[in-house]
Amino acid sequence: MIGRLNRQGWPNLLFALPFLLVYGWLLVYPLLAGMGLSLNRANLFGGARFIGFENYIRLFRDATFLQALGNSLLFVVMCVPVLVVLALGLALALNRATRFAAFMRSAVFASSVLSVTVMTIIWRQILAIDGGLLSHGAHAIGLPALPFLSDPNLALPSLAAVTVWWSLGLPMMLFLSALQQVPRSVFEAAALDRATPWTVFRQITLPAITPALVLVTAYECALQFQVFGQPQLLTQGGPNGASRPLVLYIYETGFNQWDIGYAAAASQMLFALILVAAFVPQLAQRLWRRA
């Protein structure tokens, strides 16, 4: 039995093979090789000499990396509630089969497709002191203008706030696919026993959609740990590394500064990073189904 079943899964693992190949080569080989990288001095010209943890012992040491890596955890705390709620409650409020609803389905998944080139070009017209649609509506109504993108309390805020907005329409659309798998018999068997619209979401919506609650949660921490065309494009990092994420650092170190073993070292911290983040929501969603 056992020998004619490995003969029967030998073609579907040569169906298989083509993709197994190709995620080696395009992420194990890469991850495996950046541990490799960040055990070692190294810059852009080779010659790597193998250090031990030295560069892992240095980055705690660096108060640029600490400053970012506390930057890329506030961005995350600011970004990731507000997007799940907002995009829970648009998809709550939207999903119904009206051309209104559709419209707005629409409208907000549309800012979604843009590039970050040209998501960013629109906000810094919005955002900028001078000239920028925000000022020119301030000094209409006799305020000052705020200097979102210049100002070290303001800059951080200002990008989680584009981002949101960037970033609001895919968990819309992914909590709308969950809310729809839910049979409306269970809906109108409520509405029937004259179920308060609190008791409906808590007792059944909410726990009929939290596999999409984990995933929306796990993908965008995991997305907005990696966060890097906002800044760039429109704060460079600053004011004084105000706005500087850890993606941000590590392009600096290894392609401004050359020292790539040490850029390698701060990567493999955001590797792991993201890997508690993807599962934390998990976690947590273990420990509430046990309670």
Second form
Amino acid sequence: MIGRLNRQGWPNLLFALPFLLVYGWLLVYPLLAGMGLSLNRANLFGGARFIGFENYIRLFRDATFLQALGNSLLFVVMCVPVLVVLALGLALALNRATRFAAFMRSAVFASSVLSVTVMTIIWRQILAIDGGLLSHGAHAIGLPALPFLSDPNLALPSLAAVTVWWSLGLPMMLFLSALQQVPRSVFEAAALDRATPWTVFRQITLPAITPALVLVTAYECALQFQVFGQPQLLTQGGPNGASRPLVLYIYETGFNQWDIGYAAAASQMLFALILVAAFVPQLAQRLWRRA
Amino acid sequence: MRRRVFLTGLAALSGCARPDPRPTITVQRIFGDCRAHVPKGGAPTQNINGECEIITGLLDRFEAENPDIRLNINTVAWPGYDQLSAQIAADDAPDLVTMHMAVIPDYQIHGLLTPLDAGLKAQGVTPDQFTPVARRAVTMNGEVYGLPFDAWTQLFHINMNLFAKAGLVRGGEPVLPRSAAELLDQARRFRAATSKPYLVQSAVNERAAYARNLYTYLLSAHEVIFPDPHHIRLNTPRAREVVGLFKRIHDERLTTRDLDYVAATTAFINGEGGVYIVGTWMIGNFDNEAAQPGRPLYRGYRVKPYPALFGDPVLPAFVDGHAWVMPKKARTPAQERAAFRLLKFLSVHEGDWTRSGHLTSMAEVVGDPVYQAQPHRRDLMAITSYGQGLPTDVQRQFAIQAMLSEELAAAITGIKPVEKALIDAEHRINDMLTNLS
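And the form predicted in complex with its partner chain, for comparison with the form predicted on its own?
Zooming out: every chain and molecule, the one shown earlier first.
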């Protein structure tokens, strides 16, 4: 690398310098500052005192944090596989040049355009036990309405369902773009060989779109670990913390309790978790190739 | 070409206005936005005694009477402290802010609020004009950090039409229980007679009401909730008794279930239950409903303090209040004078504000016949003398309230046993309080 730089000349690095400066200022510095803050007892308005790893030790004794950690993991497990499979299925179904497919692609993507506030207002009207759409539907067929947002067993799955509906557009588009990169001639050759649709999918489509699959999985893992708006607006993390994910926990600790050092420690845990979750699909892909 | 440049320049300049020479102060408040039905300079077209309608009208009136001051009004969602903290951290604090008295210590202890004594005194407002409860709540280290604007408490809002149907009206007065057993008995009778739950409660996403219920019946028993500013004590026989009562009410379906605040308020307005436990701020709205022919509350609304259920030495009432505070920031002398003129105006018109249902925090207004003549005041006025708040040296009272309410809701709805919920609440709150910086 250094040798190459010497050959090409340092001045070339200047082209990347503006980006590196902004990246360092907006990303690297806050990351390091957050790490430093997590080693302090501090409130929103200063008063920082270095306490080493005490915040981290406290986190692992904090039942609310551990519950939020579990909720976040569960939420990712509930959302990501469903999102990937549904988005891939939709992309396969809509990867054709018809008006209906074009309309459906736009319709599915439209939900992603909504802001989290608008989306949660819509879903509140659907899920609320008092006058919600599902509640009316249940009453109409003589069933009791379910408290989707206030039952500890239903709150997190409800948030996951809402999130899948909201987030389906982008992964579907990523899969569509990957599918459109696969040369048509390969599919034509498979058709000549009378390959079944399942064989075509398994032997041609899937290998061809594996990079997109890894990307979507890693991206959705990172995104769903950061879920915040949906629980904050629909359940406020309740009941009894059953739908409180890590980011909501960090927000409450930092901004309601002003315990900003402790919140920073929880943020570092989340960062580590996202890092691992983002690399696992890529690692799995490499191991798969080697095998 | 020249002509085009000249015209473009002229068009750009026409967008510029002369800077307003008047001092501008930013007022940040909660209570909602209702400009759609409160025209500037006119009366509200609906709900004239609502909090939002009154405060909007008052600030409009101040602007009209003080044309030399420009108000920049910023309405934030309740309770507004996340925004305020972010604004202060970014050195962009408003000039005056509504703040619950229980929250003032959080900001005062970090030196973020301006003491108001001298400025208020210059306007003729002195602490001896406040009620003793309000004065104690806004005074820290001998200095006043907020202008009290009201005192509020949670109350029993009663649908008298349903009460009458259940035989719970005697001599025009609602019959309220005098013990926990009597409450359960009356609630069962009410349910049998009306097929509706006795209580209407906000239970979903509720961050305050359950904690306030518990505070009410702990304070009336002289229980020491905070042995010191860094510790709470909750797992006591009285606390278990109070939470157990609400759990029983829930278990026997004597209360509404799974309603959030908006749904619970709508349910009470629509006659879906007998007693709605909510604060003073709803009195004006419910009175408005009670004046509408054909509505379930028509000529059938009363409001009463919490009944004494446990034979306590004092009557039950947990009281807090709204105040106006002035965050520390650089201001011109003209802006500072303008801010204190607005505070003076608000103190003079505190009586108007109490039309919303809030109790007064000004000693003079307590004895004012106009105030006393307002609906329900005779039933509620005594609360300003016997109501109790939490100690002012306890920080993060809103965070405590949220944590406690979450645990109590879990206990009442049967997600966890009462004792475990109280122990968990104690643990969470003490962990926060012992790690304050």
